[in-house]
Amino acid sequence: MPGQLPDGDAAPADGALPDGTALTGRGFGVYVHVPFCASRCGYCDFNTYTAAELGGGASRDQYADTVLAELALARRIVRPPRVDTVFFGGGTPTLLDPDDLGRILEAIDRTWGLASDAEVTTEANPESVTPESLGRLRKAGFTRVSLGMQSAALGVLEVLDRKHTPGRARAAALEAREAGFDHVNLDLIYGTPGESVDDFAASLAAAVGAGVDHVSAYALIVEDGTRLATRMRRGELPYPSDDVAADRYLAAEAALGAAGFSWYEVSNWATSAAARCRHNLLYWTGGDWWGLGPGAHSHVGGVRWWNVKHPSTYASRLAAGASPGHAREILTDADRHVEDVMLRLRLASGLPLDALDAGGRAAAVERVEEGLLEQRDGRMVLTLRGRLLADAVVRDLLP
């Protein structure tokens, strides 16, 4: 079952955010959890229900126009200017109808107004789409389809519980382009027990092959509670080695780069900026967002807050004409600069130097003599090796 959510103050039943909050004035996208699933991966710890595990309360069928309620009392809250941004994750969103997901959108839109040029994405698994659903989802208005494709090698796709073969997601993708889809990311996995250098070489190429324009590669991830982690428990499947994540991750900025891809974030390569992933660049340069569905976290002005789990608490919560926020936290000048230094020394732009103290400045000198981090006008940036080593490279910079 997904892990819990994390503690906070108490959401007001209103959803109202303290008096003075702001927009950032950074960008406003809007997150749609769909939180359904044809069946449960082993490594997967979201916030995410297969009809067996939803029990009653909780409809696939009335799922959007749950959704609208919320967004009917979100619009009484903030106002923005526009939305930049929307993405449709979970969960799986293409198990909903495209006329489903197509009137999220047009409400997102009669709520808020949507940027002529906005950036609409859903994520999909390769085998809940097909040409004819994906050419309803262009012709509703989205712009961009994210494939869990996670590997192209039979083995490590059943390590990972995946139900798709191992050339879906290739054709997915392929569909996806001819449907009218000018930007399509394909997700990898790297580093699952049993796969081989060849296993993860031929994903990367499979990838490239399908003409997409976008790659994310993410390490596997052990979770606790999840089958993965009980099978590595018992001994069943060996744990991920850091060795062989960091290897796999130098092949995959050798074979991305010769095909074309620059990295951007730590994790994902693009064929051009205009292929970059909008919503998560809003994530990770400080913007705002509002989370629709159960479990979604929002963030405005320095709030930040989540909704109830179960999408039975969700509905039944609205039904009542309450908000469905479970808890929230005021981020301090302090959090909103450690997040800062966080996420924007992923990026390939950097981080500028005079966002740091004076020991963060003496630390980051240290890691460019060290070559984790190289100076480009004024902003500090990781260097492959640093890439490797992102995590620690922060720790160091932060007071």
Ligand SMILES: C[S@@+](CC[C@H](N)C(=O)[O-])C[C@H]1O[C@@H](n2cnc3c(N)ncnc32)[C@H](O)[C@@H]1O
Contents of the next structure:
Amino acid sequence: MPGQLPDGDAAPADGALPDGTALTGRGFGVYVHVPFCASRCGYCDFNTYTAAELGGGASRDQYADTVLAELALARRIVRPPRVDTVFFGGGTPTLLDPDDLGRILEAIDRTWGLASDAEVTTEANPESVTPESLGRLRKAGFTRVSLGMQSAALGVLEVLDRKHTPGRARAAALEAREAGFDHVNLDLIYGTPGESVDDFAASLAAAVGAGVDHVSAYALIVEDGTRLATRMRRGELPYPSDDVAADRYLAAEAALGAAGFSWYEVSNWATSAAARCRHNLLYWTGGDWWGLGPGAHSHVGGVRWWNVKHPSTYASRLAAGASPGHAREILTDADRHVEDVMLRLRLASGLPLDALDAGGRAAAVERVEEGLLEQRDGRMVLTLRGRLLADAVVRDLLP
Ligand SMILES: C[S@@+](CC[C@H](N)C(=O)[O-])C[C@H]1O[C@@H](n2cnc3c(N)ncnc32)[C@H](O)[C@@H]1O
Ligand code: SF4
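Can you return the structure of this protein in the form predicted in complex with the ligand rather than the form predicted on its own?
First the chain shown before, then all remaining chains and molecules of the complex.
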């Protein structure tokens, strides 16, 4: 969840949705944002706070209770048949005690009912978990752990301000498997200044050697206002290069493909259909979700809203019995079309040709001729070269 919130229309104080808003029926997920980190990585502009940045305004100890208050409000607003997926993201959810995370999960189950096969993920920094905490999370009902590995190269981890050793992510993944997690993801970042071809090859080898069933690999994004952006502006570090990013992406595809992973979204690879992140797939296929926590976004039946950003404002709104919703927008048919094309074209399952207007279909035929798209059973799917240029291909297909 990047730091800046969009504008939008004011959200009502009671959190009510416009009359006639109905669930899409494409699955219901719950996102729980945990806005705390032990230290701030120079590249990250997510809505997260170190203890010093928080300045005592909102306490980590009371955070689970504050989230429970939002859940009590949410229960009055939506009544999904069940919860299919839950995702605790951050920040660093695992800075909270597993009992707190378990208490929130239990409350979600009491509120809406967890499906018997629900996917329950927590993000975790490699150094923030132990065999004991992972065991407690598994026992509390978590089914999946997503670890921020970023790199296996010491120099790269230093540029990224990561606090873990190169080997810690792999060790944490093995500990998660030992604790009974069948589903473990490792996040990698490529294209960091100073990262060599060999550094990234070593990161990929370490990730596949950790026995995980999912890998996400993201090109380093230089976000405005971050320490990394300042260092680049001052000339202390070079800006990432698109050509290097493309080479790294091809290296990821080759190494992960050889190790039995297949891409199912441009930045995500899994060893089987069961290993794909169902929560993210729900986002990408137009499902409904409630986002709990400061700055969290929600979507129900074409209405999207987002909470106030700061943890103290979030807590004080709820303490006053008001919704933490800050603003919202009601998606028009045109907005939905743009989102649908943007998100589904990035999936290996592709975009049905009939989801495009006449101009989009004509552009898609041209992209097929250029080798950026291929047509499979009436669906448009990005080729490997198309995946390198996914954003440009999407733009071409839109009105
Ligand atoms: C918000 S973090 C939360 C995970 C956890 N706190 C951690 O850092 O290990 C989720 C993932 O987003 C990715 N990410 C965050 N900022 C990024 C950036 N500027 N460029 C590329 N990837 C980024 C990282 O791979 C990170 O693991
Ligand atoms: S630990 Fe994760 S969420 Fe926190 S600052 Fe670093 S990348 Fe961002």
